[in-house]
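Given as structure tokens, the chain that follows is alone and in the form predicted alone.
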Amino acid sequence: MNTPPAFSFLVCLRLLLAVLPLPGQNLLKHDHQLSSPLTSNLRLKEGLWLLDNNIDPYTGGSFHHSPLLLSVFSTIVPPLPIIWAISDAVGAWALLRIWHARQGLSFQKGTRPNVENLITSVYLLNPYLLLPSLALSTSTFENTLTLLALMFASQGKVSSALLAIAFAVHLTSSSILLLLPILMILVSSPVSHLASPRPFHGNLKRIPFLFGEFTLYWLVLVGAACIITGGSWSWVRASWGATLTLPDLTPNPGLWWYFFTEMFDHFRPFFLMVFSVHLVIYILPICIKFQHDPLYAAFLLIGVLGTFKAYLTLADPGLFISMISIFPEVHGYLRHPIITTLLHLHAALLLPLQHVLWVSEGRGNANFYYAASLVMGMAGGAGLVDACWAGMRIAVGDAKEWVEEKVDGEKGKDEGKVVWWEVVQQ
């Protein structure tokens, strides 16, 4: 297996960062932009301590991780930084495999090292992904499982893909948005058809059976979680229910927390329903519009999660930004990539600044930090809309205009202009 030079170098560098004691790593663990109540390493350690002392971690209302993570880190391996570094390496490897499957290339033959180096670098050097990983946020595992599910689906490995997405949904229920495009990839192909749209050509009769297999894996994981917790179902409300009920209003880069901080309790259930349904309504329109390229539909739904997720961290938009590297065919059709980049840069500078002014220095208020969160939302929305536009615009191609002036030689005047429009299909 030929790996690009950048992959080996960056993986070694990432492992070195995990082994060496980094100054300020403890500050990263407390940063609300890098970890949420559902992914915080501090909450995970608290749950492990409660479990070691024979106390149910889910009774206090502060622990929201999956029982499977609790079991793994309490019995198999401790939550060491090296585990997060290995997860990053696996994620970068999976992203490379997805690109190979999309291009119809064999991974054993490194035919495009420059592109492979770019894809690896965009993932492993992305600060939106690197910093949450250094903060030991469990969102790193969620991103890796998502990429593994897409990789196995692109390779046609049905059971592996469904098991990976079942694990991802178990860790964070928001990942259910990706189930339909993954099923579509399994019954069709990950190869790019953006430039030549056509009706969905997969075997739709297989989808119910694949969904049944996914449900079986998911139920097995639910049963394992119940066994781990001693038959208690309290973990369901504490982990999955937290995404729907938003019990912890700790500030984060997302759009939910401030809205429900200011919300009267009487209206809270209604708007919780509205915000939750808002995520779901994107699934069918995107999958129908991009039925000819379900991998691109999955990419867009990851962008939806990276913008509107309940407990958002920088790792969520980071995955969307890194995945755009495997769709080079749409890069030339992006309308405002510079504006989107500047919005992300603006948000990346504002979020830590307003966080320090409000939380650490006490010189600001929640409005300051939420204003920076709105900038982050604008950046995510701009990137998502631009990616949708580029995915549709590529099917039209480049419009070129030729103007020919016909001049009457006898009168010396223009008789008119003839304009031809030619559509060059890519």
Second form
Amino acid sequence: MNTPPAFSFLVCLRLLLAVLPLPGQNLLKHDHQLSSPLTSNLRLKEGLWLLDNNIDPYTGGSFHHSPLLLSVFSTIVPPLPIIWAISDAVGAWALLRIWHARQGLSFQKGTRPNVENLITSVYLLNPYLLLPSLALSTSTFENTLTLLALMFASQGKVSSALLAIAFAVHLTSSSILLLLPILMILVSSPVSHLASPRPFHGNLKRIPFLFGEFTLYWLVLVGAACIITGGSWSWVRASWGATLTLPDLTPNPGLWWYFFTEMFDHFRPFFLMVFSVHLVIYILPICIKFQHDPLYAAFLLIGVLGTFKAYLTLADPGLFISMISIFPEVHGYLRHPIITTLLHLHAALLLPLQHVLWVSEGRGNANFYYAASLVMGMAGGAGLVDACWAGMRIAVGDAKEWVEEKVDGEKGKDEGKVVWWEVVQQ
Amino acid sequence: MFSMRFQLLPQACLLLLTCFIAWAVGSSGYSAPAGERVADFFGGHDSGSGHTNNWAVLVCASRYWFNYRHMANALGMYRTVKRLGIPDSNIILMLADDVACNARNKFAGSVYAEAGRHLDLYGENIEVDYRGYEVTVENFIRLLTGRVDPSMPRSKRLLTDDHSNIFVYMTGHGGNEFLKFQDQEEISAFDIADAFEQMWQKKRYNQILFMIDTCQANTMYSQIYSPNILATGSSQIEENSYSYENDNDIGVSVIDSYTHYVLKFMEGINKTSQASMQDLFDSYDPVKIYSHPGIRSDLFRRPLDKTLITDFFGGVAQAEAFPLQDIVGSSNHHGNDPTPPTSRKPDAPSVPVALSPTVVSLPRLTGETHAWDNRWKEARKWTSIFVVGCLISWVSFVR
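The block above covers the form predicted alone; next, return the form predicted in complex with its partner chain.
The complete assembly is shown below, putting the previous chain first.
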């Protein structure tokens, strides 16, 4: 496969990072910004240990991973850091392939290597993605599976895309948001049509069949998970139910946990419903508005997930930020990229600081930390809104300035200039 | 094809039924009924006293330097009950506490209970809950009955329930049906009896041991009328209780005779002791004590030789150790541990730390009895991996 030089270099670097004993790796594993109760490596190891000792990992209430992770990591390979490095590399490769498919390029060498180097670097060197991967958080796998699904969809490989998104949905149920855009990409094309929107031209009649195929793959995965748990369904409540019922209120950079620490019990179901529905209500509007470019719709929904997800970690906004590199056409139309960047910088510096201040030193309290996560929410929201704007603005096109001199026919005098702008569709 | 299917239907139903029966029988025969295990645990294995926690209320009702021995009495009892396992949170110690730092105390910060001054009862680790002028009759009765001001901190409350055994010890100057509190007021035997009756009505005790060391002590428990109270006193009516010995350097009497002999008996008791209250009462020697100690057991429903000393003086926790295989059915880790959970070790039923070093797992639900068995675990893991692998390869190569 033809990959830019930066790819090989950065992948080697990443593998080195995985293999060398880093001094702060234990600290990273415990960090709440990098892993949540649903993705934490410590809990994964605990679940594996409980499985080894013939105890059901799902009765304790601390293990929220999928049973398939249990079976993979206890049979084929233990949870070594090299797996996360390989997953990162696969994700970067998938992002490159998405870029190629979007540009309509086949495997040609030498086509804009600078851009490809940039895309690879933005994914592999993004601290929001690198640090959770070094912390061995399973969000790396979720991101990689999402990118693989988008890659296969962009390449038109129907079953592979549906299998990848079935895997992703099996690991985190929030990824269901991306199902509709992926189905739309599969029946249309990933090539950029942002600048020239037109009604959805794909074959809508295929979508139910594709959805049926997705459901079939998903059911097989559920069946495989039930096999390892021996027919018990407690894992459903522990893994997907955790996103819906929020049993664990460990602080994370997301917006949910603080609400639910202070909520009266009789309001809890209502607000859980509201927060979950809030994620789902973005699907149809974004897909309808961006029906001419479903890949961009998928990108925007990844942004929604990266801001409003239940158990947020830094890896979720990280994917959104890295994916913006494959949409260079909108970069010129972003209104406030600097503000978004600064908000992210602000949040990224404040979050660990306030966490240490609150939890370790006891000098702050939860409000300090939640304020920092609100800044993170603002940063995510600013990025999302800006990307939405740019995606729509590019369709409006550039303005061409016309100047006309207005001449008074009767008197022949110059009455002044009239300036107007005509918008030219590109 | 469908007709063939319908022909097989009764056989399929029969097969399903036999499977179900086999599963039901297998899952039901596995664990001992939960009710029996709970009853075993709370019923107690040693004396059947039915208590789950122990409290002690130790009251020294005197103040001033010349009543040093009463302070030493109470502190000696405090040390004993602490040594036998009752934690500070379950001990209410009421002392005037004006002896250890008294200007007359040559050994400042120390209180001794014997002439050679070998054991400092005051030390650095005692918790006095009511000190000084807080030791009043009103506070004592409020403490017992639980009718305290809302601002009273938890450490000064008697937070007992109906499974608590309470050891109430009082010492000071007393007379015929009264006890003098700090030279200012008196508490009568009727007050104590009524307080105990209030406790009984409010279910604030399981059993009480009431021990009192004053002059004419036995009169103080003569009016009690609530059940499950065992009482003992140091001297009869019209009889004084005497001190045991003086220390020449401290200059006053350091311990009372009755309490001294009770404490001496207690030094031979440790947490695992099976000595009964009858043994304690048998050890009373009126000649040595110089008075006739009394016992009142008509309100106490259990035989005294079956009642352990540690039922009142100790804070003994009972732990049951269940071997792992009896719960999970796996002999993976500790195969040579065959004792079933209902067997009791006859020599030490109240060993405070009795957990065997197995992984104590959660009790299984009957529906998942076989879910995590070792035999099938590996098979299930590999089967699920196989299924997923098949799916991936089918999608990659066929589709």
